[in-house]
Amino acid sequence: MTALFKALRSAYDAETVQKIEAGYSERLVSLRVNSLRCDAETARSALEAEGIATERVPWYPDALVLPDVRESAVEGTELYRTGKIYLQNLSSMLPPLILAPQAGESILDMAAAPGGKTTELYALSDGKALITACERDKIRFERLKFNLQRQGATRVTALCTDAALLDDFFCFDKILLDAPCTGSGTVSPAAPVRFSEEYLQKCVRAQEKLLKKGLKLLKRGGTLVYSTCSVLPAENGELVMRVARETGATLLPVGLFGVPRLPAPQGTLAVCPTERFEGFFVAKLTKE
């Protein structure tokens, strides 16, 4: 931890870097309910008649937060095992809201397990459209395919193979790159990361790689949302700032949303870590 706090204080002036150690607290558990199968207002039902209190996000009518319980709770409810729920933090919910897909568009989740947003782009586009979702990790790629299967994202095409391998061949309107990254954002006690400069470079490194061939794969005056699960800005505005200008690729605003904020460069989105949200960053390109 103190390699974090030090990079942590090295990016951030005291008050934000503050702000970021007070969010490194235990999280509240929260859910998004599977549109495909189950509609908000009936899983809030479900979930209370067993005793289990919920709260609405205003920005998002499918999300949940349960305040007085932990994940184990809602592990052992029919809506859980039936996939008519998925267990997700705020945090990661944002980036398919953010790419918005549609019936019919062909889409590339590049960095797809466990599943969580790729079943979200899944739902969200009424399971119309056409999702390739890429895990080059068999044991996680698995996790993929168990989540697919759970959710009911019958029609998205799973392969188990490294997304920076493609052909250049294939073309998408939108890819989502939820990008590997140092996890700086998702600390917890329960939840330590582990973090050296070392690795904070090599994540970079691959990050880099990645959102490039994104790139290449990307049509047109499509959309491409890149967002990491982490608050250090060389894995985030610095990143993807600078391979905008390598590529030419133009930054998108990525919207507002009631969410607690750190400084990132204008039209991106990096999110402070508190009781409710994981540390998480969002941009979204585009190319001519």
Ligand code: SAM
Contents of the next structure:
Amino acid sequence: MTALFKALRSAYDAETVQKIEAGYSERLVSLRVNSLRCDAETARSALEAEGIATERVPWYPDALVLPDVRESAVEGTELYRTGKIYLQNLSSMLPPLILAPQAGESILDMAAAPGGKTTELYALSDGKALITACERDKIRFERLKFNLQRQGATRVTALCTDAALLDDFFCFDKILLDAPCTGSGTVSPAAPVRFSEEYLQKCVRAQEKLLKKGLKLLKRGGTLVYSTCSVLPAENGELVMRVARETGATLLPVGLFGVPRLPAPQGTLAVCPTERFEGFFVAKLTKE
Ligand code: SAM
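The form predicted on its own done, now the form predicted in complex with the ligand:
Below is the whole assembly, all chains and molecules, this chain first.
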């Protein structure tokens, strides 16, 4: 048994492990239409004119699923090259929707590259939220800047820095921590993950440090959304419950979405990997 399956078995019952393993399949391509540059109907028509079929997603008008093609079919299109669409798994669209950025709000994206969620936050606020995006890795930071430019997210302040080292003087209305994680929700035949118990513990330490820092930088009454593309409770529900207890932060319900779920603490959302969805976790916190 691989280390990942061992970890899954110690976290879930046999039936749930089976569901997760079945979801480690090849995933359908999905994309988000950049509402600042294009609307979903126009994008749909342009794709269908190129012979690419699309399906709508009930909980997000800007999301499209492409049931019949791989990413390469999209990467050649004008829509893609001009930043009118962004390839993104449906699960990964949830954290910005749950953070619900509004015009004029100051928002910190603590772990931003390559920028899928930063550009989604920007589009959801109609380009009117004041977003600061942090990325520690220099090469990934270049990718973030490229995507911000391509998507027209011109008013985002991008910082190549360790978010854990940000000055406590900063204070944000809303924070997204899409934390570095083991990626145990994204496993597929094309993308196996390198997993070990030591790596999991390293991720948990980094996640805990960043979440505590995020809660420090959050204004009282503000909202912090924590997410990972992992299905392991150690980096998800267990971690946010422990940090909430230690810091006095409160969990808020993330709301209902039509997505396949895994067991998770009440109010949080753990997405089961399937053909359409990467395994994902989202929690929403506030502090008084
Ligand atoms: N939010 C991104 C998106 O939607 O495109 C994906 C983020 S990925 C899950 C996590 C990112 O956090 C990686 O790019 C990693 O280099 C970065 N990272 C890890 N530790 C960090 C830290 N201490 N400060 C800032 N960025 C960090």
